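Heads up, the chain below is alone and in the form predicted alone; it's given as structure tokens.
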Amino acid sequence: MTKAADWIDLSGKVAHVTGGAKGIGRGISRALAMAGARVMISDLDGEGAQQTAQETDGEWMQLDVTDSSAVAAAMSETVERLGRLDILVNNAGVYHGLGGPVGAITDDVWKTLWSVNVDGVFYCCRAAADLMVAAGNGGRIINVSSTQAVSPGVGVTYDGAKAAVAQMTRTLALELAPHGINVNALAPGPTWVHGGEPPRTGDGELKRTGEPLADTVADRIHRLPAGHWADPLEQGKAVVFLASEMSDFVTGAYLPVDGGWLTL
């Protein structure tokens, strides 16, 4: 008889994750290497990225997903050196350039954040869908969005662009949803990316800045129903949800991983 500890075992798949080298990218691989996947680990930061391989026993390589022929590549050597695509991952991403008056947004800024959070997470899908579709065994693809897709407070230029991937998600769940694919967006909350326990919140980790938009992340976070910033992990764990057997008929869903952020 079938065991629900069956349903979580990703044991025989292969993921690959994006932006793996530190974060809540390296939290994500620990959990999917944990449930029993092998775990591709791609980065721009090529030494984070081997690191991670090495506490996950998996594999990785660098690469620039706003490149592109490389993000093509890169999807096609996973499936030479791993044998199979069955889950990808688009968690690579920046967060520079938030907050303070549209008008100090530089273009440099826009253009970088967008080609990274945006671009990226296209040809990552394009890429990984190619593969899949022509495999014929389905597959699984998460796309790390974003609270602030929803509940704005960032800067236009972070907030829009999760707010693209999790509409991006939507609209590529009812397209490869015939060729068995899943298609859905985690959504994370405050989560603590700096090493050692979370802290609590109210603990001064966040200081008012007197920028409206900044304050109201400050007060959201010092408010956080859960009382603690999420651990990295604890993001990974609901991916390994969304890339098992547990989320068979879930797919084009955005997912708060968020302690209670949405809720305030």
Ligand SMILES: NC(=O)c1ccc[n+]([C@@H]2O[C@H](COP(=O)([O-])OP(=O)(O)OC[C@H]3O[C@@H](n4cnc5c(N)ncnc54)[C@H](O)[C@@H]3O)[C@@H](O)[C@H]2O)c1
Given for the second form:
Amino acid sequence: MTKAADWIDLSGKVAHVTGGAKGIGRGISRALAMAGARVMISDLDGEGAQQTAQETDGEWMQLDVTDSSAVAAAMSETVERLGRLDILVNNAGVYHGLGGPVGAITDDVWKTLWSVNVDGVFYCCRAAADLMVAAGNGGRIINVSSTQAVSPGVGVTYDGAKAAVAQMTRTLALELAPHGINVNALAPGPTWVHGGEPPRTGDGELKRTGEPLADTVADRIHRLPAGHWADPLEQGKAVVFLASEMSDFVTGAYLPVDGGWLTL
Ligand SMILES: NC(=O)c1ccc[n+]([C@@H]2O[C@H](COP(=O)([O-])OP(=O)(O)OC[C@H]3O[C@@H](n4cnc5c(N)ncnc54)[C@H](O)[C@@H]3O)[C@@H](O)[C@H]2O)c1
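After the form predicted alone, can we look at the form predicted in complex with the named molecule?
Now the complete complex, all chains and molecules, led by this one.
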């Protein structure tokens, strides 16, 4: 009898994770490797990617996802070095210091954020889909969006970009379904990427800045139903679900992994 555990076994599968040097990308890379996949870890930070590759017995490469020809070469190189490409996780993203009130957002900030968080996702989807369609083995594309796609908080730059990622996901799901390629969005809630135990949400004072968006976010984190920030590995577990046979009939979904954030 087939065991349900066999459905999450990714042995023989090859995954490419962008932005895998640290944070959520590192958690995703670890979880995919634990499920048996061979993982190619790419990142702007080559040294960090190499460290994650060492931890996961994977491969690494330096990659800037905003460079479309480098992205196309990187996806082909994944197939050359690991033999195939079954799973793409578009995790690379930026947000530190790139949000805030609309009047304070410069052209450069807008372009920087959208070039990584939207253009980069598009370039990677396009290159990987070409290879997956040509290979004819189906595949999985998982785009890392955010709860901010539907519940604003960081700023028009980031929230808009993550909504764009969620909608690109639905369009690609429709377009690639005939090729057996499932395309889904992961929507992380507050995830602790600074090392150590994720903080409990009720700890400490609720700091109010007087800036409406920031205060809304702080308030939600303070009341997060799960009672703590996520560990990056908790995002990785959901990615294993979306990458495995467990989710065969799931495509075009927007999956919040948020400890109840979107219920608030
Ligand atoms: N941490 C959270 O609470 C949270 C919540 C929702 C969504 N997210 C999303 O999860 C993803 C990962 O976030 P994180 O918190 O782990 O961030 P992080 O800053 O810890 O890691 C992001 C990684 O992406 C890499 N990167 C940045 N620009 C790149 C580029 N041009 N090309 C290739 N790699 C690049 C960085 O070097 C870094 O290693 C992002 O898409 C982010 O928007 C995070």
